[in-house]
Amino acid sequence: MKIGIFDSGAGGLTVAKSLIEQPIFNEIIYYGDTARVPYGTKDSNTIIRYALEAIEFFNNFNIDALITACNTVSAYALPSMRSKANYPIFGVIEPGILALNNKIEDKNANILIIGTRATVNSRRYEDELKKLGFSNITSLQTGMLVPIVEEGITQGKVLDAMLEYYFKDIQTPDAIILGCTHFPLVAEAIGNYFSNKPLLIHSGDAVVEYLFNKGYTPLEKEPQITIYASDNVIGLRQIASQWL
């Protein structure tokens, strides 16, 4: 079996890690549009144009399955993916949604959604959580942590005054969804800054568990991956030696 990763950049490779330490596929193939990167100030149908130069690009593989771990993509793009694909083809936020239901029991719950600006202003996540009876829910743009992230700084005084800008007026939530793949890179400066009391959803944990519940099996072998980009594929490949 082999599993495409698409990303705007390197946050998807958190989704790749996950994949790597819970192994349901035997090969990767992962293609950041680092040329394009972030996709979370572009317009809809820009990233939408974006998403289906992908599928171009992962006919190439042979592929058995897609997944946008980007959550920009995963808000506006999926039907048009999908209508171009002869394979399934998995978003990130069902599957965030799905792990926060499955571990906030209480509806009333303070649920912080933290992402891009076209993820955010999507309303997906908020809709779907609504649907789900989840009504105290706040939604925050905070798309400057994603070139933060690709320039590698996960901690320190910089990343730390970011958190602050972001959150000093947020009330500690009971559970913040990690809503762009880059967000996990920091995710222990988020859970700090709150005092690790709010429980953080992952979007690789989440998709991991999402397709064990779609009948996917572990495998007993670490997968191979395969690093591909748009632009600078030595830099995202160095990225990858250091997260993954």
Second form
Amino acid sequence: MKIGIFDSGAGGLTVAKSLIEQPIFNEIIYYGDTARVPYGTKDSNTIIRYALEAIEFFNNFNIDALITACNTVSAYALPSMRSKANYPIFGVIEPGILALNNKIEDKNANILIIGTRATVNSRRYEDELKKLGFSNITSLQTGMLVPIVEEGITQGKVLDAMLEYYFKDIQTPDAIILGCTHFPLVAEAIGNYFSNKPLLIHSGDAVVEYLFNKGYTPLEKEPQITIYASDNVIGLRQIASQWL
Ligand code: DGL
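Since we've got the form predicted alone here, give me the form predicted together with D-glutamic acid (DGL) too.
The next block holds the full complex; its first chain is the one shown before.
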């Protein structure tokens, strides 16, 4: 089976990595819209338009399913995308919510959601977690972590200063939803900031767990992956070779 993976840029590679480590598909076609990243600062109409253009891109590949490995797109565009495709399209928000729910029993646990401005404003994580009974939720826009990851900066003083800026008033949470697929690339620094106490929920691992629950079965062999970018192919290749 051939799976498409779509993100605004390099972040979806964190989902691709999970699907390489726990293979489910023989072939991965990855598309990062690096010409227009970040999506998280855009309006919902623009995010939907870009997502529909990604569907047109994937029309060239005869894919069996698509993972929207972008929380921002998953928050706004899944219904429009599904109306244009004749294969299943999976987002990353529902899997992330289920992963957290499976791992955290205490409904009063202190949950921190971090994501782009668009994802946080959509309230998708917050509303669904509240429906499941979680009551102690903080949502925080940490969109500057997206360009820093696209720059290939995953450690060091600039990143640490950014984490201090975002987290200085935040109490150490029990769990953090990395509600942007770029964030696992800086997960080590985020974990360290909070002395590695919080459980980190990662979209890639959550999607793999979700697909297994949907009846997809593991394969023995690593998938073949082909990576496409709408701009800065060299930059994406560098991040891919580091991360994958
Ligand atoms: N990686 C994306 C996400 O999961 C979006 C980052 C962006 O383009 O702003 O939300």
